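Only one chain is shown below, in structure tokens, and it's the form predicted on its own.
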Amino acid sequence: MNEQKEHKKVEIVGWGLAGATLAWQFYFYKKDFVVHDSGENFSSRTAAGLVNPIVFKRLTKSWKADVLLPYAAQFYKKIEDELGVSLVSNRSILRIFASVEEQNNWASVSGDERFEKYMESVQDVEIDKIAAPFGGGKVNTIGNVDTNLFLDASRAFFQEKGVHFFNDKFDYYNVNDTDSFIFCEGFEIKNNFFFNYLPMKPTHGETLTIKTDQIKFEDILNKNMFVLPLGNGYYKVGATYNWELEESITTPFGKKELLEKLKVFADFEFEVVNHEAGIRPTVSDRRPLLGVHPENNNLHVFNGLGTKGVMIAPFFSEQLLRSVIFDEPIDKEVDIKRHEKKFISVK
């Protein structure tokens, strides 16, 4: 293990995803820290939660599903257990197919053993009022992760140890020589004169929760969106991708466009109980940013989680906090050294 750098007092900019799985890393690692929480975190509260290592439009492994599947599955199990609470659901995906076609294709890589744990084979699909002619075919993994208890029982449970939480905007003029600083705000990254340099592209996201008594399923269905059971005839449904709208809102557009996916292949009455939207933290070549400022080596980031954030936040919060503490190097694939060009463009 490398030497321990000097350990200043670490504030933590952000309590979504990122903020909390990494307040996780430092708790485990025995590690003083207090968090800013500004309270708009949608996007991590809008989630699904869901941890997929299959990537649908092109039957392909997710980026290092091998790796950070199994890190998040470890990672949430310590958690619950750290907290006396169940937050991974623990069910299988599955996928309803659209054509015989894409039968067809999931059949040839379900095959290979690169996937076979991931992927069974094609099924028939016998769900009162889903329609799947085409069958479908299951991805084993964890489920979900629900966010919403994730991020409230872990900010209960670290303000029970004296973890104390400022619960209002940072300013960035507070910033000092003498504490590190991990920004972990999502889209409003934007704001941070620091670090908007970093390319993101953030995409606005919509869900709906529904109710109904017409179905029952285990199991989260995907066919071109997701249909998660949430327990006592409830389902989250979603969800929408626009790169255009730059604000939390719920739109009627988002709304219809969810209802039509939705009766593409569901025939069952329900009524929508909720109506959510966030902006989703992505980043323009689909990696993650981490590291520290160019020229404050005390200014650190963890962004850009994007849709597969809850299996991505686990792996690299430990990254990101080996890094601080250890001064042990980042993947370059996830560095903010990458973007450097940028910063120096805009100064």
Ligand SMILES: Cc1cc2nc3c(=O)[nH]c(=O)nc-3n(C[C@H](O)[C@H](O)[C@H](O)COP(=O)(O)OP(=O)(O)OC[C@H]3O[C@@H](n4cnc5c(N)ncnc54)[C@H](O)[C@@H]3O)c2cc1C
The other form holds:
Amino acid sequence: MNEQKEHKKVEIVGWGLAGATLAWQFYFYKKDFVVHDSGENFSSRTAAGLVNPIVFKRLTKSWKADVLLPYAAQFYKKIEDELGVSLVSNRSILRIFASVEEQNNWASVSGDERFEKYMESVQDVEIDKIAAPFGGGKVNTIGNVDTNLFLDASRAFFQEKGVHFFNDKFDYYNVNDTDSFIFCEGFEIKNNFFFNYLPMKPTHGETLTIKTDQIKFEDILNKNMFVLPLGNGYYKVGATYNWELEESITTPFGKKELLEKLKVFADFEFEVVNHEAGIRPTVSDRRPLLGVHPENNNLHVFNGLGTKGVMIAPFFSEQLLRSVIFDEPIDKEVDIKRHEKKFISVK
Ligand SMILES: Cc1cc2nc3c(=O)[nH]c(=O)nc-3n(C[C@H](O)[C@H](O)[C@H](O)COP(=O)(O)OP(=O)(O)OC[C@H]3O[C@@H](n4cnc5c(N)ncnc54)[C@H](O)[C@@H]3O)c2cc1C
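For the form predicted in complex with this ligand instead of the form predicted on its own, what are the coordinates?
Time for the whole complex; same chain goes first.
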């Protein structure tokens, strides 16, 4: 193990998936920290929390799935044990095929040894009121993580242990030389004058929660959208992707899009009981943003979790912690050094 650097007081700014996973790593490594959170969450609290190692459009594995998924599974299990709550649903995602071509592609890919642990073979799908004439295929995964419960229960746990949470919008003029600051601000990094050179390209997304007693299934369904059973007749459906909108607001066109997509394969009556919107912190090169500021060693960033924060955050939160404490290197692919040319010094 590398030698430990002088440990400065750590201030985590932001309590979304990035900030909370990092907090757990500091806890596991027995290091103190405080948290600042403005309370206006833009992404983690809207997320469906799905963990999907397969990219359906291209039928490939998602980036680093073989490393990220097992790490995430173990990480959330450890936290469930600490908190004494159930965060992970442990169920499959059932992809409903749209065509014979998709069925054939699935059949050929699922037999490949690189995919067989994730993809089951083609199967008939018989779910009342769900149209699936071409059948479907199951993805073996941990299902979804209840992100709201994760954030709330973790916060209560740490507060109980004496961790201080400042309910405030961190003022960048409060940066000092004695502490380490780790900015986990999601899309709001755009307002952070230390890190706003990083190429954040936010993706607005909307979901609906519907209520019905006309359908019943356990798996998470996917057919160009997801239908996530929440229990007691509630289902979360989503999501939209909009690269123009940078405000966390729901829209009539987002709702319309989701209802139309649902109508393509689902024929049942329901009531819309909730409509939410969030902003995913996506990056132009679709890779997370980790590392230290080009001119100030006390400033770090953990961001760019994009559309897959639940699977990505656990593994990379440990990598960032090890770079802060032991000065260990960060994977080049995610290190913010790759964007250093965009940084303009103000000294
Ligand atoms: C509709 C939708 C569906 C999604 N579904 C999934 C899914 O199924 N699976 C998946 O893995 N991912 C999903 N995501 C993506 C996922 O939500 C993100 O990858 C992840 O939540 C980003 O977490 P974050 O902590 O970086 O950002 P955020 O969740 O936005 O958290 C940032 C936090 O920082 C705080 N903050 C910012 N600036 C300051 C400041 N100056 N001072 C104090 N606090 C500050 C904010 O208040 C906020 O609480 C979805 C996103 C959306 C919008």
